[in-house]
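The form predicted alone is given below as one chain in structure tokens.
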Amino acid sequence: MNLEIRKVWAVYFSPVGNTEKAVVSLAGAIGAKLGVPVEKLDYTLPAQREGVNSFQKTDLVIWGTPVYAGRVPNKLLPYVQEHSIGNDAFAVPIAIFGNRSFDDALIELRNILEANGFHTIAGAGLVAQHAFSTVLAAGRPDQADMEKIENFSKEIVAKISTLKAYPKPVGVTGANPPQVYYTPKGLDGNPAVFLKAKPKTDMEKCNHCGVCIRRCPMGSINPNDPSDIIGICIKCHACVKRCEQNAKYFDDEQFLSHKRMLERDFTRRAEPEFFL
């Protein structure tokens, strides 16, 4: 059996860039050690989620997702489940979480990749700055995180060199199969309900540059009026964090209470977890 790797793929959904940074760094480190090219597959925007991607058995796919309510973002599940064919490629599922927990997201992604014909050989839950916050895990993945990612790349390459046959699915933590989503809570400890919360726009600051419209991963901002949210909002904060005018913001009280709870209760430095 030929288990040679000829290409490494960095595949990711990354509205604010944190998942991209972690996944591309890991894929690049592995590609450099193997001496093979690295290619990106970014499925953040609607236009990037139209086709079906078929991989080869000589590919190694680093597939990263941010964690939403402890799971793979549910609005992206149809794409992840239905738009890739593994063809016996190796894969490394990566769950990026904002300093609280990756809960069941990693095992959910692992299961999807296995069902799609990939062979998972490693996995990780990596920490990044929370999309909601400027202080929660600020600056992460930082230098210490990147050093651990570098070490992880070495371990993956070493494992590949020892494989003589396709391995069993990598063992990771989480409920199998995942059945529940994390329930957001407010400062008072009660569930915080903000599914219908949408970003507001300070039109005195807005210069109609169109960045928020172009960067919304759900295509939910009216192309003719950036203050008009015409579709679903997944609270990814792409519009908020990519607006150079600081014109986008959330004012929903339930959402803000949840954000403040996270910043109060999860200040400790969460550490990444690696599985081989």
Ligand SMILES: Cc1cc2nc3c(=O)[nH]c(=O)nc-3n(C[C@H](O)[C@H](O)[C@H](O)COP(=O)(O)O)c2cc1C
Contents of the next structure:
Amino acid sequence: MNLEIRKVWAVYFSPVGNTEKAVVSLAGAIGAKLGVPVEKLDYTLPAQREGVNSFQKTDLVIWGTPVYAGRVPNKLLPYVQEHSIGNDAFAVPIAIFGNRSFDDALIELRNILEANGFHTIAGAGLVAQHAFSTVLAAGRPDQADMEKIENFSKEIVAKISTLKAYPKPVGVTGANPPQVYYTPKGLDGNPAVFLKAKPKTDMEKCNHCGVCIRRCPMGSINPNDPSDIIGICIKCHACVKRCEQNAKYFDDEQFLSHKRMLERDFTRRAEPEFFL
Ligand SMILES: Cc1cc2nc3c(=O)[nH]c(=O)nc-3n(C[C@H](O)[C@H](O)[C@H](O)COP(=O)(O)O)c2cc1C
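Now the other one: the form predicted together with the ligand, given that the block above is the form predicted alone.
The complete assembly is shown below, putting the previous chain first.
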């Protein structure tokens, strides 16, 4: 059986950019060691989610998702479930989380990739700065994380070289089948309900550059008026973090209470977890 890898793919949804950074780093490290090209497939924006991608058995696909409420972001599930055909390609599911927990997101992504015809050979939960916060896991992934990612790339390459047949799905932590979504809590410990919260815009700071309009993964910002949210908001914070004028912000009390609870209760350094 020929288990040669001819291309490494970095596949990701990454509104704020942390998932992209982690996945591209890992894919690049593996591609360099195998001496094969690396290609990116970014499904962050609506136009990038239109086609169906068919992979080959000589592909190794590093597939990264941010963790939202302990799971694969539910508004992206249709894309992840229906827009890729594995065709026996190898895959490495990666869940990027903001210092609380990746809960069932990694096992959920692993199961979807296996169902789509990929063979998962490794997996990881990696820590990145939380999109809601400037202090939670600030600066992550940092130097220590990058060294662990580099080491993981070596272990993946070593595993590939020993494979004689398609392996069983990689064993990862999480409930199988995945359980409920994490319920965000406020400072008082009660559920914080902010599903309908939308970003506000300080029009004295906004210079109409349009970056928020272009980078909204849901295409939800009115192209003629950046303060007008015309569609669904998934609270990804792409508009908040990518606005150079700092004009976008959330003032929803329930949302802010949840953010403050996270910053109060999840200050310990969460470590990345690797599965092979
Ligand atoms: C809506 C939302 C929900 C999140 N839920 C979790 C969570 O349950 N656990 C966690 O540790 N981090 C959580 N995070 C943090 C993200 O996983 C983290 O910020 C990630 O880096 C975002 O990916 P990106 O930078 O590629 O956009 C959440 C972030 C957002 C925006």
